[in-house]
Amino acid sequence: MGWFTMVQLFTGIDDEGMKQLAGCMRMRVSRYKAGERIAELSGKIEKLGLFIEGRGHLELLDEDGVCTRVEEYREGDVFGELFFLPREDSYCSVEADEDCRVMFLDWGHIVRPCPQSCVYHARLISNLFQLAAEKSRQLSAYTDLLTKRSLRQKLLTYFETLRREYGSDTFLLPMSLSSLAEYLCVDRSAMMRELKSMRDDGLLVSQKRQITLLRRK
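Form predicted alone: give me this chain's structure on its own.
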């Protein structure tokens, strides 16, 4: 079985199905170096990408020139306008955080009825709907995170999310501290001071990107 069996987008699709879809969807794979731009998102649905190797992120540049990291991507994650449709007054792009390999699927061939009426095409579309619903949930959670009134609430909410995701009180941040400040839309210096205050208050232990949340008695 191939690597794709571990990817949610291809759930229920076997080797034979991938061979058919490769031609049907005009799949292509491209490599990118760390720091390279992978894709720009437009105001209409045009592309669908999948990280095969490496990590990247989606950044939003608004009309005031403020840049915000909106999403983090790792192996198996998908991106495209279906999941994040930018406003007309903003600029969105997917950037490589490290050397990576990305697969692109032609959107026109995804939504166009398959000439062979294959079950794999229908399964892929079903998986896409489920992914879109999950992305909507994640963006809703991110919006809720940004509405927290204090910097400490933002940090604790984000760390609690990672604790549940990793299933452990100790976890590694998926981004640098500078990127975390950008993701939370806060000043990095203020965030570092708050992290120190949280350590002093016995809420957590931190060593660079490693965080351990301490259980409250």
Second form
Number of protein chains: 2
Amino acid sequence: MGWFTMVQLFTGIDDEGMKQLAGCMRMRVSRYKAGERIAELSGKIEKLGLFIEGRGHLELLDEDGVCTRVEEYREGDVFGELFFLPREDSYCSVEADEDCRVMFLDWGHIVRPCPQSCVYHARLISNLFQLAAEKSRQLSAYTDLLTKRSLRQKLLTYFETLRREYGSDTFLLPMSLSSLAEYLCVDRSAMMRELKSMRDDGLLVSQKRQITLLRRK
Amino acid sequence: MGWFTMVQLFTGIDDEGMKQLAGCMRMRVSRYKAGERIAELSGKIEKLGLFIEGRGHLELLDEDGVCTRVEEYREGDVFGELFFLPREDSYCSVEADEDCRVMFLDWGHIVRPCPQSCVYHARLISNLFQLAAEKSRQLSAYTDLLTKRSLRQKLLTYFETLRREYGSDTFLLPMSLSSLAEYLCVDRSAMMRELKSMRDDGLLVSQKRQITLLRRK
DNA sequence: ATTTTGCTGTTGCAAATCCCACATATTTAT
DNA sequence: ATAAATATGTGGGATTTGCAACAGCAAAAT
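What would the structure be for the form predicted together with the DNA, rather than the form predicted alone?
Expanding to the full complex; the earlier chain stays at the top.
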């Protein structure tokens, strides 16, 4: 089987299907050097890209000229207006952090009814819906975090998702403590203090990025 | 033209198209009394509903048995796993707040390639993608708010979106000040204090729900 | 007409959080 | 191997925010 079997966008599609889709969707692969611009996102759904090799990110230039990295991409990740629809008045682009190979699919051909009305086409659409739904879920989970009123609640909520994900009370944070503070939108020193306080209260054991939740309930 | 022309889900679809789709999608309309359960959402995309009449909401029962209203629906609004995909371990349902009429579309028939590969079908799918993208954008805008570190920044960010929306420096808040505080996840009295401080600093004029932004930049 | 309920506006005080500064690992680059 | 950059851990002190309480007002219910 080809490389694409590992890509969520193409789950359920075999070699035969890929061959058929490649023509039907006008798939094309482009190469980019680190630092190059891969695509610009508009206010309408019209592009769909897939990172085949290398890493990149989506950045947003706000009206004050401030540039922020909004999403990070690596092999297998998709981007496009379906997943991030910029406001009309902002400039938004996907940039290569390393040398990349990126596949583009023509949006018009995705939505347009396939002359052969092939099952592969339907599967691709289904996969896209799945990806869109998961993206929403992810965003919801994040807002759920942010709406928590106290630092402790934020940490616990986040740790809880990690516990579920790893299926274990002990896990390693997938990022540095500094980054975690940023992610939770709190001050790092305040977070360290709160972590200590949670250790003191017997809620968890922690050392560097290793956390063990106690008091399962 | 029919009532459905005003519904985002059916934009671009005429009477003829609706007739064709109705059979093709196995559309069916059900009635519910206030308080009744309209649907349960699972962890897989398999349902799509549309409020034709009446209001309702989506609620989530978390593992501790705490119930929260997550989304509110009125005429023309859609719901389903595409828009809110619950975690496997949670119970999630749509409930009627008033007497309702709700249309259901069969998800299998939406994704399955249409034997006639009709353009209406393609348009519906396209509309669904559009709705999914807008849902994501909305969530992103909200997280953007919540990631702001200070109360003042939260207020300004929110007011800025209202200014854009209304196209005017003066506007009426679409909710009570109390609800706004909840929405921004801050204490109401703290918010009132901050509003006063912003008035003192000449950033805006405000009285009750009426806001006028000064210092446009 | 009266009561009840909810929204607005304000205050003192307590608690949580942020900012800054420093010391020590640990990792990365040269 | 050495230097530089980044990550971790801690603390003091200023600031922001949350909490609780109250009063005036307006809308809605009785």
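Rigid core: the largest C-alpha set superposing within 1.5 Å between the two forms. Since we're looking at a predicted model, the values are computed, not measured. Numbering follows the first chain given and starts at 1.
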### Same-part call for Arg69 and Leu172, two rigid parts between these two forms
no
### Whole-degree rotation of one rigid part against the other between these two forms
23
